[in-house]
Structure formats: C-alpha cells, structure tokens
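The chain below stands alone and is given in structure tokens; this is the form predicted in complex with its partner chain.
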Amino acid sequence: MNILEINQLYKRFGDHEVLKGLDMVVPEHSIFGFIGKNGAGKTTTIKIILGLLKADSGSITVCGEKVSYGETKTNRYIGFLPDIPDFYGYMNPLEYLNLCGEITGLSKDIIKAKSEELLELVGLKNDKKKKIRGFSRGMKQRLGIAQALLNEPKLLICDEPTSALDPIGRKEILDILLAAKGKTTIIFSTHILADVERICDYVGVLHDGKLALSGTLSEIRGIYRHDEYMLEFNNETDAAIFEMLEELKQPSIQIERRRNTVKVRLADPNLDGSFLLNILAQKHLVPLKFNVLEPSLESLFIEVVK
C-alpha cells in the first residue's frame, strides 16, 4: 500500500511556478529520502500535504484519505518535524510532549508513558525538567521528533531535519531516524545526500517542479549506470601494460591510468566486464582490485539537475 499518493501538483507563488505536476508516490515502511537543490519546492510539497498551504491544483491522498486545505483531517495520520523547529520556550519537553497529546486527544496514561519512552529515545531523559528556551538547535531537534512520532503516526515528514546540525547532531538524527522506521514510514527532505545514502532506501529527486528521478537506490544506481571499472595492480609496469594493450585502442573504449590504477570506460553496449577479464586472462595480468563502479548519489543528482 502507498502511505502517500500526490498526483499532477501545481502551485505557484506570484510569478514563480514552483510545482509543475509533481507525481509522487511513498510506498509503506520505506525511508524516502525526498531531495532537492534549496528553493526546488520540497518546503512548499509539504506544507501543502499538511493542509497548510493551498495547491493551484492536483491532489494528495494519504492512507487512501484526500487531503483538504485549511481544515485537514489527515494530519492524525501525519507526524511533522519542521526545518528549524520552535516551542514555546517557557515550557519543559514534558509539558510540551503533554500539550501535544491533549490537543491529538490521545488519553493520560498513554501520554505520559509516551512522553517518557520518547525522550528516552531521542536522548532529552535529562532535559525533560529544563525549559526549552534554552535547548541548543539539535536539542530541539530531537525534541521535535518526538512530538512528531508521540501520536504513533502512519507517516513521519521530516523538513531538512539534519541541515543545520553539525556532524555528530546529524549522526544522532539519523540514528533516531532508523530506529523509528519499523514503526512507521518516513519522507525525509533533504540536500544532504550522504544522509540520503545512509539511511534511505527510496529516493525522489525533485528539479523543476517535478520528480525528475525516482525509485530505490539500486534501480536509481541501475539506471544511471556506465559501465566503468577500476582496476588496481600491484606495480606500475602491469598497469601501464595493461594500458597499452591494442585490444583496448577502441573508440569507444577510454582509459584513464593514474599509478598503478586503471579507469577504464565501455560505451559499446555490447562490451561489459567479462570483456576485461577475458583479456587479463589472455595476458595473464592478475590486478590487486577489480572494481564495477557505482556512480554516487552526487554525481546522479547533478546529472538530473543539469
């Protein structure tokens, strides 16, 4: 079942169009890393599934439920960590989590053992007392997921939730990320795309107002594939051997060597990397290393935003 349906989204702000008929669709128990150049529009395609913004046109359903602007019923289903979360400062977490149960009406008893399992998990156990003005940025980060997971919601949105962290704050989200994930799915909006490798395993590239690239990791990693391998030898004699073979001095073959590595790139379809081995076989040339190289999620998104 997909948690999240969004179908030909349109919105635009004065002159600037920045939804162009986004489809997107977030399968269940999935971490989908939702990724974007900054001001691609991932702010403006959440706040519009949270009823908060108004779309042109189009429409989103979540857990099969249409979404309505203004007053939105789906939001029960959703827990939402905005990009730089504020509280009221002159309450405590507990309070806050307190507050934020009554008004999604959950009961006493489930509040306060929620509350206290949920700062056990972020790590605010001994914060819970201290007021939350003076709670660092990653404090009230993991304060916000809290709030955001404590009505045990179907849908956890998380706004750049590691972008203003520093690297042992992103390390903590992300941890606190994946352990939620058994409970729940999680759309995860980001540029950060170490932390899209890290914890995702779907991935949607959002460029001018549309998902330009979606699916797993692997298919994504499939699609964009050249086939290219690196080999690794043990000295630089066989490396520059294997550089100067005639069977490589094809057109649509490139070689790159540096030392005693071999970059070597096949644009004949009909090559792959049996053809390689077939000829280290024949020249009984044993490399150290012999790499298929993946390209990496940065090299796909400039590819897709260029």
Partner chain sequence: MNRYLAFFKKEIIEYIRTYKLLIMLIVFAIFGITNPLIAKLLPEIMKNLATDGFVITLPDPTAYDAWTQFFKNATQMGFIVTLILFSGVLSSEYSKGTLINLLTKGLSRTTVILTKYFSMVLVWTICIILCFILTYGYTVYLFPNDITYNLLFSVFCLWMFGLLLLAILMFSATLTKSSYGCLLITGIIVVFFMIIDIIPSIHKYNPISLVTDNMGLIMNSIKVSSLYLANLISVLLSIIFIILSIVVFRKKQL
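Positions refer to the first chain, counted from 1. Throughout, rigid core stands for the largest set of C-alpha atoms superposing within 1.5 Å between the two forms. Note that the structure is a prediction, hence the values are computed from the model and not measured. First, how it differs from the form predicted alone.
- Residue 147 is not among the residues whose C-alpha shifts by 2 Å or more between the two forms once the rigid core is aligned; its shift stays under 2 Å.
- Residue 110: CA moves less than 2 Å between the two forms after rigid-core fitting.
- The Cα shift for residue 189 between the two forms, taken after rigid core superposition, is smaller than 2 angstroms.
Other form of same protein, the form predicted alone, not the form predicted in complex with its partner chain:
No partner chains or extra molecules come along with it, only the chain itself.
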C-alpha cells in the first residue's frame, strides 16, 4: 500500500516554475529520503501535502484520501516536524505534549501514556520536567519528533531535521527515526546524503521540478553502476606488475594505481570481474582485497543534477 501518492504536481511562483509535473509514491512503513539542492522545491512540496499551499495543478492522496488546499482532513494521518520547531519555553516536555494532545482531542489517559512512551523513545525521559527554554537544538528536535508522533500518524514528515545538528545530534535523530519506522511511514527531507544512505529504504531526488531519480538505493545503484573494481595488493611491486599487464592495455579498460591499490573500470559490456580474476590466476597474482565498487549516493546525485 502507498501512504502518499503525488501525480503531475505543478507549482509556480511568478515567473519561477518550482514543480513541473512531479510524480512521487511513498510505500507504507518505509523511510523515504526526499533529497535535492537547496531551493529545489522540497519544502514547497511538503506545504502542498499539508494543505498549506495551493498547487497550480495535479493531485495528492494521503492514505487514499485527496488533499485539498485549506482543508486539512488528511492531516489527521500526518505528523509534521518543521526544520526549526518552535515551543513555549516556559513549559516542560510533559506540559507541552499534554497541550498538543488536548488540541488533538486525545483523552487525558492516552495523552499521559503516549507522552511517557514517546519521551522515552526520543531520549528525553530524564528531562521531562525541565523547562524547554533550556533545551539544546538537538533536544528540541527530539521533542518535535515526540510531538509529531503523539496522534499516531500514518505518515511522519520531517523537513531537514538534522541540518543544523552536530554529528552526535544527527546520529541521535537518525536512530530515533529508525526506531519510529515500525510505527509509521517517514518522509525524510534533507540535503545530507550520508544520512539518507544510513536510514532510508527509498530515495527520490528532486531536480528541475521532477524526480530525477526514484527507487530503492539498490535499484538506483544498479541502474547507474559501472563495472569498477578496486584491487589491493600486498605491496607496490605486485600492484605495478598488474597495472602493466598486456591483457589490460585495451581502450575499454581504464586503470588508475595509487601505491598498492589499483582501480579498474571496464567499459566493454563483454568484460566483467571474472575477466580480472582469470588474469590474476594466470599471472599467479593474489590481491589482499578484490572489491566491486558501488556508486555512492553523492556521485549519483552529482551526476543527475549537473
């Protein structure tokens, strides 16, 4: 089942067309990495999903129900964490979640139980009675996630939740999102590609108003994979011998050596890793490592947004 479906979404601001027929599908119980350069239209898309911004044309459904501008019926399925969540500093986390629960219409017993459960999930159990004004940026982000999960949403949307955090704070937020995956479906909007590689099942790269890439990381890597291999030898002599072999002196073979490691790229579709392994066996060369190189998300991102 798809929690979110976007079909042919268009949005223009004056002469600037931000979205140009965006199609996007987010499967249930996945973490969907929604990535793109700053200004690509990620936040615009999120605002349209939330019914806060009117699209020029196109349609969006959340849990099978159509999203309408200004009518937030579908928002009962959604939890939202903005990039800079705002709180009442004089409250503590328990008081704040109690207020949010009352606004949502939850009973006092449910609010109390859910608040305790969520504050433990986000690592604020020991800070539940401290004033929010004294919280760090990372603590506020964690409280924001607890608030967004309070009404047990089917879809949690996080807009740049790790962008202003240090490495420890980023790791904490990513761990929380991974833990929340069993409870909900998550859209993780970000430009930090390493975070996407760490926790996301699916990836969508927004570029020029559309998804330039979409699918699982393994599917995307499979499409853009080049036959590249990294061989590490015991010493520089063996690496140099391998580099100079006559069998490798072909226009379709690119070789790059750095000390005792050799990177080989095979552009001929008839050649693959077994070709290199056969040569190694014939020449009685035994590498310490023989790795098939996977394209990184960063290299894929750069390739599609050039």
